[in-house]
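Next up: a single chain in structure tokens, the form predicted on its own.
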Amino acid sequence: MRRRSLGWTGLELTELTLGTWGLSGDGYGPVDEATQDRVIERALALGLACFETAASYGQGAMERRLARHLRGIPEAVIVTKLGTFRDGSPPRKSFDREYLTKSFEQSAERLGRDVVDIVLLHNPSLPTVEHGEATETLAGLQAAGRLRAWGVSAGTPEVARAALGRGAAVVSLAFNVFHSAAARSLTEQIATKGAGMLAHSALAYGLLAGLWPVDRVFVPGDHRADRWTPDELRQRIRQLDAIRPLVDGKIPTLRGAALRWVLTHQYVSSVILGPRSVLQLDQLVREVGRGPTYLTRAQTTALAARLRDVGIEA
């Protein structure tokens, strides 16, 4: 598995990271524990050495599960996120110093690590970041030697920009063929600050796999049921036609084309995958290919023109 530097943090990540939100059962419906174990073990067998989770995933269960599988593997890098808790309905956010410090200690215990590799604020608001208490808390934990790098999993470029301004060394952003403007607007600041970028939602929650019928209906408990209206989903599925010319003998699927597009951008330190089965994980890793170069300049230029034609600026 190829590796990339995470900015100036001194950390090197495998290009592919196993994300565990889907595995936790929180976002797409239940996943049995045996499947969770098999996916993590398969990720290790395939050479993935970076794992992304959150204190809230399965109310801490995913951190414990990763700890069991990664014990004794010092090269495995864990990214966890703090600030969301699911004790109530709907889930709530808290980023005050006392809560973050307590949450960090609980995560470190669940992960079985005195020093946690990467800790991110879990989708905070802009005022939260600008206030400074949350960022100062993580910076203090780093100064005390309890974590190696900190940052933010950001829902908007404004939040990421503010966090970078307050010293964040890592930003995790949604970045895919249909949603790239936010991340691209930050590349100069990311480079100047020596920060690293993690790309999540690389397949737009499965949309970019290109397997959905236009009348796709999501089951209860699947967050995608609230993400698009039926008309919006039909439009997005039609827009997939802009990507289809990339699929050929070398790039076998739309899913593979979408992942290769993300990896073509060298400022991306790692792409967070969200498989819910060993089969899905095997497909994703296989279809990424053996790059670099993942896509040629001619391919990305032609794709950008096709995307503009269907109303997407990428």
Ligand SMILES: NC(=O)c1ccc[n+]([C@@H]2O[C@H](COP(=O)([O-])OP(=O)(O)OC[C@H]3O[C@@H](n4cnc5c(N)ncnc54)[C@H](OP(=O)(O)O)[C@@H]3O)[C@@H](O)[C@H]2O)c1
Second form
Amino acid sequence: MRRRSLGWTGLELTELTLGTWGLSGDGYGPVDEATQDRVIERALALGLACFETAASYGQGAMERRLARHLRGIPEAVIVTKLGTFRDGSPPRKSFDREYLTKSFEQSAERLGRDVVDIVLLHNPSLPTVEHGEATETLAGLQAAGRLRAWGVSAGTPEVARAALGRGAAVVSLAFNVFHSAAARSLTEQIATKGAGMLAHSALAYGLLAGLWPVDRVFVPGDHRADRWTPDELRQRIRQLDAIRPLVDGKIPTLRGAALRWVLTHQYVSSVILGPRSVLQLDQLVREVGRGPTYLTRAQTTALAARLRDVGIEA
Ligand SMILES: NC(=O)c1ccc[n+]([C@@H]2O[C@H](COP(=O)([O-])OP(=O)(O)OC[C@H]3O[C@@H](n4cnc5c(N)ncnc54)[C@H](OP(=O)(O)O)[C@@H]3O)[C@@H](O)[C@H]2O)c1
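To complete the pair, please output the form predicted in complex with this ligand; the form predicted on its own was given just before.
What follows is the whole complex; the chain from before opens it.
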């Protein structure tokens, strides 16, 4: 598994990270515990050495499960996120010093680590970041030697920009073929600050795998049920035609093309995968290939033109 540096943090991450939101059963519907265990073990066997989670995933259960599998593997990097509670719907947020400090200690305990590798604020609002208390709290924990790098999982470029301005060394952003403008607007600041970028939602929640019928219906509890109207989904599925020409003997599937496109961007430190089964994980790791070069300049340029033709700025 190839590695990339996480900005100037001194941390090296495998290019592929195992994300655990989908696996936790939150967001997409239930996943049984045996599958959760098998996916984590398979990720280790495939050489993934970075694992992304959150205090809220399974209300702490995912942190505990990761700890069980990663015990005795101190070189496995763990990224966790704080500030969201899923004890009701919609989830609550809290980023004040007292809560964050307590939540950090609980996560460190669940993860079985005195020093947590990477801690991110979990989708804070812009005023929360600008207020400064949350970023100062994480900076204080780093100064005390309790975490190695901190940052933000940002829903908007403004939040990421504000956090970078306050010393964040890591930003986690949705970044995929259909959704890249926000991340691209930050690349200069990310480079100037020496920050690292984690890319999540690389398959646009599964859409970019290109396997859905145009009338796909999502079960209640699957966040995708509220993400697109039927017309929007039909349009999104039509727009996949812009990516299809990348699929050939070397790139066997759309999902492989989508992942390669993300990894083509050198400012991405690692792609957070979201498999919900061993089969999905195997497919993703196999089809991403062993780059570089993941995609040639000619391929990305032609893709950008085709995306523009279907109304997507890439
Ligand atoms: N705020 C944040 O920091 C944040 C936000 C989002 C995600 N993340 C992290 O990033 C990870 C991935 O992001 P994501 O869940 O938003 O989006 P994603 O990776 O774009 O999509 C995940 C979905 O893609 C489908 N999928 C996965 N592997 C597949 C395969 N081999 N073939 C076909 N479909 C496949 C699955 O859908 P089906 O259920 O239909 O099989 C899965 O639920 C999450 O698990 C989470 O850990 C972090």
